[in-house]
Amino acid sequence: MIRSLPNSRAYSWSFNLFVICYFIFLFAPLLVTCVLAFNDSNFPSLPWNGFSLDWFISPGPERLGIFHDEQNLRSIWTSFQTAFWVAIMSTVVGTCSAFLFEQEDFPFKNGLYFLMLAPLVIPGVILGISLLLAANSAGTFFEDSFGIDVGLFRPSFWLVVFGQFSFITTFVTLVVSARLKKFDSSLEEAAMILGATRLQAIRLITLRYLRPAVIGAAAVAFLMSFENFNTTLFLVGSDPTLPINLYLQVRDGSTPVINSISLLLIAGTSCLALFNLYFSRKED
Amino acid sequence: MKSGFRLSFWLFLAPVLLWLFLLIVLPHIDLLLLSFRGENDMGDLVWTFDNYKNFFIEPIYWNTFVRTALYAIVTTFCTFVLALPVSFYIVKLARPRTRGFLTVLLLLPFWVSELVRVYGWMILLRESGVLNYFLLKTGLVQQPVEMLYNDATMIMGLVYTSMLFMVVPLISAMESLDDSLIEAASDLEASRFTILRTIIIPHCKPGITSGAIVVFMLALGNYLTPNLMGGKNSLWFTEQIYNQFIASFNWNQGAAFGFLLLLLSSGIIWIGLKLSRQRLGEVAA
């Protein structure tokens, strides 16, 4: 049954086989995507026509490699900018929120805590449409009462940033809170007895202690934002993020350039994932 | 001293309040209000129940709704059935040295964008796809089979995309399960099924609940997988919402659908929490 008990051969082998099949199931789609990025063919399918880097570096016009594909490059850049701002904003607010719920006491704390968790159980699509509606209402309101047109309230870059920020902050709060729970608050008290103000104590002691968790949370926030589709779908304006742009291409028929983008994404996210794992290991 | 305490408190409270009220509470109130608005015969905006009435009158709407809910439950169940042996193997059967490696391997695919994963399945399964190529080569089939665009594939896709959120809580729940309990049961001649039913599953219940809630919610709110793998007649409720917003431009109807989906997901999550006697805070942590 378990490691320490004698197991029959058939049991161990069938279990091993099952797990091997599971990992094949897990990696097959990613592996196939990566391999076909190098196939010398105009379609992302077999047969294998030989190795080629065309879908990375070919300048077009017949085959447009990713490094020359203006439209896709622009959407990658948009995604980078979005993820950058979301990571910064959600890390700052999420850390504040972790401090608020771990270290402060105030009326209605439980209610506010529940509200903070709400984005976990709101489907991303709903978050997207309610923000779209609210932004539209606010835009109409400002236009009618003050006669000013606020660009922020139309589907645009910043609306996407705010939409993603609204639920990613909850994840940051949970990650930072978990670390803050283990913090020995007598360290902070000692600093304050020695004359530090609360904010000085936080800056010099608590935040130092939290650093691995905060960096890890920022990395996760960056990744979540970079890959978000559901919320972004409704808020996106004239410059689509990478997932939206890829979706439109996949839906309307695809070329292997999507494979090469996927390969770059898989490589990039694996690096970020391992980096994050390294930090969270160091934390323990 | 006292004033320092208050200053930091407000410094923490202000951004959190701004975030929660401006980006969470207000938009959802707006969603609810707009779902009760609609044009009357004269073309003026009035308060009305029409958006909700449409939902119940048109069979296609509530059929899709029920279908989405049922398939999301099926997805959650399949994910659980698949994740249980995998996490059991990793925690209790794998050698300690391979264990860390397997865990990392298990997590890696889920860091990759959902779109890339769905795309991978598409080029594997479609008519001109990789799997069909091999099936034809080996002579197992004479004609290429279209494996994409049906309900079974769609559910498989949903299970694949949300797997991680079941495996991770199950692994952490099983880590706290004392091996000696299973050893004792085994010494007393309990069958594997009895051990599973009376020891492992009851112990993992908190992990199962939190996994099931997240998987259910993700499946219910998923748009990409049903849209790309389920094909034209996948009829997922999020697609109906999308159609109302983007294609028909009927935002009030879309708001009503959105609110119904929100009710459904919070309702089922609430039932799940009640059945397992847990609170949202415990599940999240």
Given for the second form:
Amino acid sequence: MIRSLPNSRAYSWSFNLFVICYFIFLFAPLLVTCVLAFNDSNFPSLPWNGFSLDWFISPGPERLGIFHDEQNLRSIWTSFQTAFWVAIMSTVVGTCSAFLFEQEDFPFKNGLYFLMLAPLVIPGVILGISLLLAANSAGTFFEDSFGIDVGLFRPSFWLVVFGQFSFITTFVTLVVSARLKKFDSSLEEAAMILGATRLQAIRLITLRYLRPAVIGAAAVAFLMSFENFNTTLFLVGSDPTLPINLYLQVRDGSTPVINSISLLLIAGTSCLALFNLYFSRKED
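Would you generate the structure of this protein in the form predicted on its own, following the form predicted together with its partner chain above?
The next block holds one chain only.
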């Protein structure tokens, strides 16, 4: 809809109704989940039986709140550790890749760029299976050829980290590259004319300009890793991440503690998004 052109009242009402319905469809399930986290019921669903904080603070044994649930707390900590390392590695490598793809004389640039984008079009299930088979094949090769049992090639924490890193780095590269394309390279040239080295010019000028994009990309990488399920399902070891643990609980039947976990995740994600938005506007 072009705002500068006149529109009929029916069109305006239809457009506004569509926007309202869209946001209701988007946020209504989240609102229901948050409300049911305080429901005084043994089932994570309606009807509403009254307000209760049992699913947050109850020590058990009849009702076990999230703050006393060691299994769920352990899976949250595992997801946090995984997301932390994936965010760090993806941000460093993705930022370096963005610089690399901006070089005009970089050989095989188009081919490598296509390979970098390949994980985006591969379904997460296929990617997870492929990574698992590749790791198992490499582990079998080292064990048969050299008699070495490499723990990294078995389903484990670090295999999940490297598996998520393999495709989340692509998102970081695209985010940083989008801002790097707007950078005026003459600023670096002016700094080097004034006596700065190339590394000093990049550190003091280019990276400062890219800081909002780098921080935003790191936040996106952290959230993508924290909530990843498809790829992680095939690579996880004895310590499941939170999405895997929730899937196992829902499959076997669970309590409203799942709603309380969802509420905490929604609150944490919202705070992180607002912090990123505030920081980006402040930098701009």
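Fair warning: this is a prediction, and the values are worked out from it, not measured in the lab. Take the two forms, superpose them, and find the largest set of C-alpha atoms that agree within 1.5 Å; that set is the rigid core. Residue numbers count along the first chain shown, from 1.
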Core superposition between the two forms, C-alpha change of A267 at least 2 Å: no
Core-aligned CA displacement of S45 at least 2 Å between the two forms: yes
Angstrom shift of the Cα atom of S14 between the two forms (superposition on rigid core): 4.1
